[in-house]
Amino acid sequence: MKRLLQVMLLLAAVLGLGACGREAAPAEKRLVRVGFSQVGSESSWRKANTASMTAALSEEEGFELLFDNAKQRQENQLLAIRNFIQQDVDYIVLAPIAESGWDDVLQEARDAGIPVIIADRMIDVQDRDLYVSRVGSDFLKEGQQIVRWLERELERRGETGKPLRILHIQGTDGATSQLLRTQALEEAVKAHPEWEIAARLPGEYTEAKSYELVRDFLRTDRDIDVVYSENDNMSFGAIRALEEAGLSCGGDGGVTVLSFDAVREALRLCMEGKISACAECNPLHGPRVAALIRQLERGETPEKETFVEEAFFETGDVTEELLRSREY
C-alpha cells in the first residue's frame, strides 16, 4: 500500500513538471449572445434585412446569434423574447411587427438586466428606457419625398390642379412604415383638394395579396391615375394586375406607380419606366446593430435613435451599373 502511494505521488510530480513546461492554453474568446426576433420573410426587403443581421452578428464577428422568425405574428415575437430571457442572452434585438403591445415583455427584459435594441420600425411604450436604442428609417420623410416628386411631376405635365385618383396599397396595419407613409399621403391629399383616394387596399407588404386586391378592384373601377404602394413587393403585384387588365404603367399616358424600398428588382422596373419613383428604405441594419452592441460592451451610451442613410430614385437615375452595385 505504501509503495502504491509512492508511485502515485511520483506520477503526480512528473505530470506537474510536464504541465509547468508547457504554456497554458489561451482562454477561448467569449461570444456575445444576441437574441433576434425578426418580423418574418414576407418581402425582398425583409430577406435582405435578415441576411445583413445574420452576417454582422456571426461567430466570426464575435457573436452567438439566436434567430427567431415570427412569421408576421406578434404573439410569436412575445414568446421569442421571453425565450431569449430564459436563455439569458446578453442582448435582445427586436424588429417589431407593430408599434404597440411591448411594455410588459420589455419590462421583463429590463428586470432580467438584458438591454433591448429596436431595429427597423418604432415601438410605442410608456417608458422609452425599456429599450436602449433604435436603428431604422425615417418613414415619414420617405413618404414626403414621394409626394413632393408627384407634385413636381404633375407640374411638369401641366396637370397641377386637375383631378387625380390615387389607389393606395397599405402595408401591415399598425407598422411604423405603414403609419408614417400613410400619414405623408393623407397630408398631401388634404393639401390638394383635387386629389382623391379611390380606395385603400390592405396589401400586408406581400406581392400575392396586393395582386389579388388590385385585380379585384380593377374589375369594377379602372379610373386610376396613381398607385401609391407602401413597398416594392406590393408594387410588383399591382403592376401585374394593372397589365393583365390592359393598363400600362409609367409614361405620360400610363398609371404612375410610386413605391418604397428600392430593392434591385424595383429599380430595374424603375429603369424600364414601370415604376416612376422609388424611395429607398435601407435594410442593411446589421453593421449598425453590431456597432451599438460593441458600444454597450464598452460601457458607452449610444444615441437613442439613429436614421440610416437612404436615397431616392426616379426613372432617369437608374443604370445597369447601379443595379450591379446593389447589395439587395
Ligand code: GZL
Second form
Amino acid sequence: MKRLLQVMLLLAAVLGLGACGREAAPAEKRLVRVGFSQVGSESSWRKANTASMTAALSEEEGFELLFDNAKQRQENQLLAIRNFIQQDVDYIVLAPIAESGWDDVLQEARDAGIPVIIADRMIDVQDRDLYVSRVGSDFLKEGQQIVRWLERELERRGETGKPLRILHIQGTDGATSQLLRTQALEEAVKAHPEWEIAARLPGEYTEAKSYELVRDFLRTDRDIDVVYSENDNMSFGAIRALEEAGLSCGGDGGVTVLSFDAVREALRLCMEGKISACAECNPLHGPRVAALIRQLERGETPEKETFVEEAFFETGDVTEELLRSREY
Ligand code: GZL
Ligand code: ZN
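May I ask for the structure of the form predicted together with ligand GZL now, the form predicted alone having been displayed?
Next comes the full complex, and the chain you just saw is listed first.
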C-alpha cells in the first residue's frame, strides 16, 4: 500500500511540476496606457489632429488611450492631467491651449514618474525637464512665409511702398501658434512703415467668433486691403462677413485674405482665389507621438523637439487632384 501511495505522490508532483513548468500562455501583450489632454474641437485643424492621435494611439497599435477634450479651457486640461496621474498612466500627452500655467501639474506628473510629451503648441516652463519631448510646427516660419508672399505679391502688382491696411485676426491668446504668427506680422509691419494694422481681433481660432468680430468691425471701417487670419476657420468667418458687407475677396481690387492651416476647405477657397495664400500647419502628429513613446519604451532618449513638414499654397498651386490627395 505504502509503495502505491509513494508512486501516486511522485506522479502528482511530476504532473504538478509539468503544469507550472509549462510555458505559461503568453499573457495578453500589455497595452501602453496613455492619457491625452486635447485643447478642444475649435477648428478643422483640431479635429484632424484628434483623428490622427486617436488612430496612432489605438489598441491595435498597442495602446490604451485615455482621451480628454478640454473644450478650450486650461482648467479642464489641469483636471485631466491630475486624473491621468491618479489613474497611473504610463505616459501623458499634452496639447497645451496656452504656453503658461503648467509648472505645478507637470511637477506632479514627474513626482509620479510619468513622462510627459507635448504635442502642437509649446509650453513655457522654468524647468524644460518637466517634459520629455515636443512634436509641433514652426509657427514663426509659417508667418514669415505668409509675409514674404505678401511682399512679393505687392511687388508683382507694382504696389511696393503703397499704404496697406491690414485686419489682423488672432488665434487663442497665449497659444504658441498665436504668439509666433503674430510676431511674424508685427516684425513685417516694423519693416514696412507704410503697412498699418487697422485692428487686432481675438478670433480664438473659431469661425463664429471671427465672423462676429469682422462683421462688427466693418460696420465702422471698410478700408481693408489685407486680412491676416491666424487659422482657416477664422478666415471662413471673415470671408462670410466681408462678402455680406459687399466686399469681394481675392483677385485685383478684392481683399487679400491670408490664412494658416491649409485644411481642404481652405485650399478649395484658395483654388477659387478667395484665399490668396495659405501656410500649411500639419495636424498629423499621431504617428510621431506614437514613435516617441515606442522610443521611450525601448529606453531610448528622443529628440527634445521635432518639427513636422509643412507646405505653402497660393491660388495657382491648388488643383482638384491636390484636394483629393489631402488627408485633411
Ligand atoms: C496650430 C494649432 C492651431 C491651429 C488652429 O498648431 O495650435 O490651433 O492653427 C487650432 O486651427 O485651433
Ligand atoms: Zn515697405
